[in-house]
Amino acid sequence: MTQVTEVAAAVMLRGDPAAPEFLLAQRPPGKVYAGYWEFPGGKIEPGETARAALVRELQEELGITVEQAWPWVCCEFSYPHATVRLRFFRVNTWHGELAAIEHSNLVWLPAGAAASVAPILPANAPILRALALPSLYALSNAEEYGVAAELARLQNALSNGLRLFQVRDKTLPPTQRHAFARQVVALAARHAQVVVLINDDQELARTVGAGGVHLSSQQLWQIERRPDFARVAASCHGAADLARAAGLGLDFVVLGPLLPTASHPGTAGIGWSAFAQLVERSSLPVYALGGLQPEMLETARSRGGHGIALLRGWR
């Protein structure tokens, strides 16, 4: 059985939360993969929690004291010399001056842009891609509000910085859904870095030129390989779904329902405690879904979520 080395790693973020910069550190001469860029962090010692290891490592490597660190994704990667399980934390606040105590150099890079340094440790490639995802994932609700009203709501949201949108509305008549999806893609094209996903219809996504698809939990188990789109997401309801999405190499998932929703007010959601347990070892960014409001974003992040998915509360 392969021995796995547990590692705590920091995605340090600064600047505008909607377009932050993140820190990479360069491995010094004499170490394995010398000259490669990585996220700072290090090995979790026996009896040590991942967060405690993170705090200790950042003090030793960068000379700072962590104030806020939220669990994020957990990735396993096999190098020729070792297999590592990287527990990533998003570090938003700290005190002390950053110093390259145990690295050759430090660099701040804009999230979502192509990295301007190389080479980067291969285990970190999925993390760079995940950093491009915004914190809000908006879902269409034209079935309830009407197509014209939903397009007006979307236009306003895009002007306010919305960058990730799903055409849901699966009960609209096919011709109407097609026209709606085409109008959504056209609106999104007027704004930079906006990704539109189509729920459960790969043919429609290709026809209207969408950026990807969002799979239902049912379709997640019906396909054998990742659909050929730039972005592919899925709806998950438990640990098996999360593992299936990761195995297919998807980009992100939504997990829920978290809380009672307007459409199912009598149905209890999984709750924040179960959500945190389920995402603890997810290798994919997870959006919390179901009964949420925009002001719950910080709560979702503190429980390990990447962000929140909203059907009604976005604008």
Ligand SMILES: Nc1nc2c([nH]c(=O)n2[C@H]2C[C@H](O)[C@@H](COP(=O)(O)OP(=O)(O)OP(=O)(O)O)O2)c(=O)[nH]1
Second form
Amino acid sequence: MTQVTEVAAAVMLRGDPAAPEFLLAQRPPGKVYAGYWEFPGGKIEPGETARAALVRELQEELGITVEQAWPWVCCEFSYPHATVRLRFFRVNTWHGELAAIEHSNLVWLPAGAAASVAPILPANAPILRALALPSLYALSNAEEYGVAAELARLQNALSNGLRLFQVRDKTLPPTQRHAFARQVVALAARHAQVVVLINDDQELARTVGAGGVHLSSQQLWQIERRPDFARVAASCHGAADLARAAGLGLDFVVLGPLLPTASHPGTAGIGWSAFAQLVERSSLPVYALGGLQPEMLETARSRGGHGIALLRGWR
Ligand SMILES: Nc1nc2c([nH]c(=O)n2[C@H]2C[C@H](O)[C@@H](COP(=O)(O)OP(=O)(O)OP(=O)(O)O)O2)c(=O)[nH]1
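With the form predicted alone already on screen, would you show the form predicted together with the named molecule?
Next comes the full complex, this chain leading.
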């Protein structure tokens, strides 16, 4: 069996939470991949938790004391010198002045834009893509609110900064769903960097020029390879779905239902503690879904979620 080197790494974030900057550090001469840019961090020592390793490494490398670190994604990568499992944390608050104690250089870069430094450690490419994803994923609910009201709600939300939207409404009659999807794409096109995904219908997504598709958990098991769109997401209900989505190389997933929902009030959700356990080893960013309110974003993130997906609570 290949031996895996466990590593803890920090995505340090600063500035406007809706458009943050993140820190990269340049590996010094003498180390493998010298000159490459990486997230600060390092190997987890035997008996050490990933979080403790992160806190220790950031003290040693940057001279700072981490105040809050939220688990995020976990990815494995095989280099010629080693196979590494990288446990990423998002770090928003710390004490002390940042200093390049063990690195040649430090740089703050805007999340979501192409990185202006190179080369970056090869394992980190999906991480940079994941960082471009916003914290809120809004799902359409025209079936309940009506098409006109839903378009008005979307227009308002786009003005408030919404950047990721799914045309769901699986039971709208096809011609109505088609027209709705077309109008959604047209509204989204008036704003920069908005991605519209169409639930379960690749053909509709192509016809209306949407940015991607969102696969149902059923479709996730029917397709053989990642559909050819800029962004592909999927709905997951457990560990097998998460592994399948990662294996297909999707961009992100939603996991739930988390809590009882308005549409299924009697059904218990998986709850935050099962969510945290499932997310711990996910290589894809995970949005919590089901019975959530916008105020629960911080809870989702503290449990390892990338963000929250809302059907009713967005505006
Ligand atoms: N810190 C860090 N390591 C990464 C990233 N991406 C990536 O593939 N790696 C790999 C490179 C290395 O093989 C491994 C980290 O090992 P390291 O040599 O930097 O660890 P360390 O700070 O404990 O250093 P050392 O004392 O053992 O030399 O993880 C990243 O973004 N940050």
